[in-house]
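Single chain ahead, by itself, as structure tokens, in the form predicted on its own.
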Amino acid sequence: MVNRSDIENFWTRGDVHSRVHQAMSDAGLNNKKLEVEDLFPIDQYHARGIAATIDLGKRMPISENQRIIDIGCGLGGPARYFAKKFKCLITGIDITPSFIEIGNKFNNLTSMSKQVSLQIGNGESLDFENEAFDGGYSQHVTMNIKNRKEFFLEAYRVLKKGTFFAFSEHGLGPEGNPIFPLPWADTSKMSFLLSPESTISLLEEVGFYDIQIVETSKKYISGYEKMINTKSKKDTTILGIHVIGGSTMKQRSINSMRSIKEKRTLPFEIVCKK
């Protein structure tokens, strides 16, 4: 079983706190104020950066002055991106403490922190009453969470009735186990993957409906190309998920680069309703 300090030291790899200061201090953007914007390149922690959460975000109905919970929100990117565009506000739990602290301070960087709350929080087990959020989405989050049915029961509960529940994720693909390290598990111990088909069946059991999915392969494999073919030019050395991700990002993502080609996995997304 993965305890809570194996999951910090993976997706933290050391000193996260002095590695983002440093590159944000290189791009020249410490102690001033910042734009939404101006952090895309490392607060869209997950593959296919902004151009996924750009993605995500066409598909859901989210109105101004929504609440919105973002389940595994990582730095916030999404969060802030989401909340500029919709005029919402949105809460966002993530299960690792450093990318909350991080993540805050980005919020007040970017003056963001009246529409946009991070906090600690376990998807599994939402510290939230029930029907409490008009709407709620997670991005690349559902490959680490084991007891997915219990996440689904969760995600639906803090929801009010009539309202949506979106996601992105690597499913399982038709040709067998992924190729590790990846970006959200270093070996088996940590990845829970379902296939598409898994998850939909998982998806109307808790009692979602009307359940609308994307695939997303093709956009993936480009998005990792794309990565991986510039990531010595310098203007993705200073800020990006490497960053974060640290001297393995590279190779982990060339990893699931080649297990999507392979089949191994499946990109998709997922927009659904309570």
Ligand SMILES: C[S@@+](CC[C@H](N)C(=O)[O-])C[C@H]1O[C@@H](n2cnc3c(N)ncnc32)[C@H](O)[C@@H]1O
Contents of the next structure:
Amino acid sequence: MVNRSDIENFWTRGDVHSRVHQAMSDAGLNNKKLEVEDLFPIDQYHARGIAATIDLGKRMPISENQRIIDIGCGLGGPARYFAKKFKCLITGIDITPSFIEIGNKFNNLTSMSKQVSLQIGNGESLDFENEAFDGGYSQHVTMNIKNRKEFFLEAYRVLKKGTFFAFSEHGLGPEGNPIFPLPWADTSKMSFLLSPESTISLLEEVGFYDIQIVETSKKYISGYEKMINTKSKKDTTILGIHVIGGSTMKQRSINSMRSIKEKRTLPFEIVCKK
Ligand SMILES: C[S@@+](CC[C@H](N)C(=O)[O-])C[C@H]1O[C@@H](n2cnc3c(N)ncnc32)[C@H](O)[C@@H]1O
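Structure of the form predicted together with this ligand, given the form predicted on its own:
Let us now look at the entire complex, which starts with that chain.
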């Protein structure tokens, strides 16, 4: 059983506040008015960074002023990007309190607090009324969700009828046995991968329909290669995923890339309707 402090420790890897403060200061960005784009190198906490967020955004039918939920919002980078792009309102929830604190500071720095609000929460038990949102998404979160049916049921419950749910994740590949440690888990204790087929069956059971899946292995392999090679040539990037993920991020990324290449894992995006 994984408890809350194991989860916080896993995601924050020590004093994430100080690491972010130092990196922002080194990059000359502390206490300055910023654009949403200035934070992309540090606030998109998933493989392929902003490129993956842009891809997911292209598949989400969001209109101006709609109210959207981001389940497992991390530091709120994707939420700020979508809120600015679609002129919508985003409520993000995440189980890691430090990410919410840093994310809300980033909202202030980028003048996005009116459009994006982040709060602590658990995707398996959402603190919102039924049918509160006009759409929802979850980027690279579900790998950590043991009770996936409950997670999907909760997403379904808080969405209005006729709206969408989109998510991206690393699913279980045909060979199984991913190589740990990985970006989302140091051991199998925190990793709960499902095959694309099982994921689709669960979504159908919950009531989602028109389930569209796109496999993204090639994109992730080349994204990881780019990141790993850039960092090994020059270890001086000030803002990057390593600020949040700490010193083991590179090895965990290499393991993730190998796991995809060896078909142990299989990344995909899904967009479906309620
Ligand atoms: C790889 S990060 C992705 C963050 C963000 N979606 C992004 O793309 O930048 C995974 C996030 O899932 C969050 N998470 C894990 N389990 C969760 C749960 N049960 N409920 C809410 N958030 C969760 C973690 O705290 C972490 O911020």
